[in-house]
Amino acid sequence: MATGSGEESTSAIMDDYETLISTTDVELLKRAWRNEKAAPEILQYESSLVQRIKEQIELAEQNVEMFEADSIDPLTVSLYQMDLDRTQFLLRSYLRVRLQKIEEYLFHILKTDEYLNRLSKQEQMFARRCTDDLGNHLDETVLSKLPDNYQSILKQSITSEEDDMVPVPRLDTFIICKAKQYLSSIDFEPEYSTEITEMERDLLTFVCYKFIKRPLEKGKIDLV
């Protein structure tokens, strides 16, 4: 029984180590990206991280600008290049991604104060602006030559009583995704309980992504 329990222990170690050493930023940043990729709507801007990436990118192009000033060997700065260039591909990335929800769910991020949360300040700025531009656009070219029941960005006419020209995020979209952990019926929503009851570690699952948005923010669960 002793033994057993000890090769438990072991085992836990060494999950822990091999969790350890795959969560530098870039790997976490990488994670983000491919989350945010897969779902189909925003997810919660990772702040902390993108500052710190770009801290990292900050460091590592001074110390390739020292490298090449001291003549160190070619092939250091070489690769020391190589992971700058690949760190600052996947926060464009990262960044460029979001940007596209964004233009794509404009309105309806707008006025729902969940998502309207989950963006930078940045991005919360790049919305209005773009909301405002676009509304004047619309206003010049289309709108103000409609009738008044028909001038409307948000609805069909003036009748409707939802925004219906609004898109907005699929949540019944079916994904690919990992739990990093195993998960049971109480990590998922109440109400999709009889839907998905368990989700075992490391195992890749096709399902509706409104089942698993939960354990998702989290941080339970990978998207692939």
The other form holds:
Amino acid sequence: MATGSGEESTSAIMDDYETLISTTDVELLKRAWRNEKAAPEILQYESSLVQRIKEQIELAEQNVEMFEADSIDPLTVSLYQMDLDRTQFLLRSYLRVRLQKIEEYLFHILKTDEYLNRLSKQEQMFARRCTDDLGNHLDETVLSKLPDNYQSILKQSITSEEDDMVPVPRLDTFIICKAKQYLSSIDFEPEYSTEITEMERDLLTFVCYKFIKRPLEKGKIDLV
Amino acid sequence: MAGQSDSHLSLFSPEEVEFMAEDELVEIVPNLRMDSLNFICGDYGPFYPQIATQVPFWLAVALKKRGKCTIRPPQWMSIENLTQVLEGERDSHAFQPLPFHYVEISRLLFDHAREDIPDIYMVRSLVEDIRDVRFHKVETNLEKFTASTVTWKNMSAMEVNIIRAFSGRALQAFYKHENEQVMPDTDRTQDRQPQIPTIRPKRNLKPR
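Having displayed the form predicted on its own, please output the structure of the form predicted together with its partner chain.
Once more the chain from above appears, this time first in line as the rest of the complex follows.
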């Protein structure tokens, strides 16, 4: 826990090197969880990370069972169990936040290929089944009883030009973030170059989400 | 329940902030012998009696609760340092450098490691004073918000979490009024719902 002492440049280099060699999967999952929770739209599914974590969790569960069978000292067993619980919490919370976002923006995600590709296979299946069920439910309870021109799920009425009954994620929400390295204007989209030109490393910044979308996707920014 | 911190997706509950703080490393002095622990989140140990070692906070608290170690309070929690920080906070408008999770860490130590902190009442009152002064500064700084990007040096995790929702909405309102992207009359009625279909055609109003 650095308290601000030491040279600026050498500590920056050491930080990068250390993060490179020591970022555990749990750290990466925690970062993915935080980003997912703070972002207003759904982010890319980290399939390889989730796969690795699942394998490590299974291994840990087997270890705990083995320890209990061999009657190893209960303190050690409970500590391994705690570590397991913490990792499981992260994984579950990550998946849950994504499911909540899918449910909230269900129709929009299925309509937009960009979002659809960010889902995992199981999430896509879930989204499709959900839309079918929701569609049937709304049809039976409400829509079939409305006058003819107003029966669509996606449009307010037949006269609407776009699907205006579909909620869309608001990309202009403000979020708090930290940059992992100094960012200059080439890292941001050119259309926002009047709004944001640079971002210093490790400085808490309140900024509009859509401005930092691009560096976020490249992993240069962390949402806090 | 995982993920059920708040009805709104993007808010972290205080427990979740504490969860993130618990991964910070702290020094402990174990009083038992134990082999290395190979966790999913990293390898720690082996533990020898009276030899100090670094472990994550959740592990330290677990061992402390079972009476297997004593926790060494971190450097920044000494009375001299905290008094200096408090004076710095009172004298200047900026925030003094403090660890990102100082609130959670000090709370955890006060709750679980009373005996390990010398002069705990003094330390506790210093930390609370620091929290008060900083939060007062946060409130005064909120009055100075403007529309675009705001940067803030040295704010801690708890303070960020407290003002996250409000400042997000406030900055969004500033941004919207400054840029006038949506037609004003439809905007008023739909503001009550959190999700607005934003695919309306833009109408450029006269520049001010």
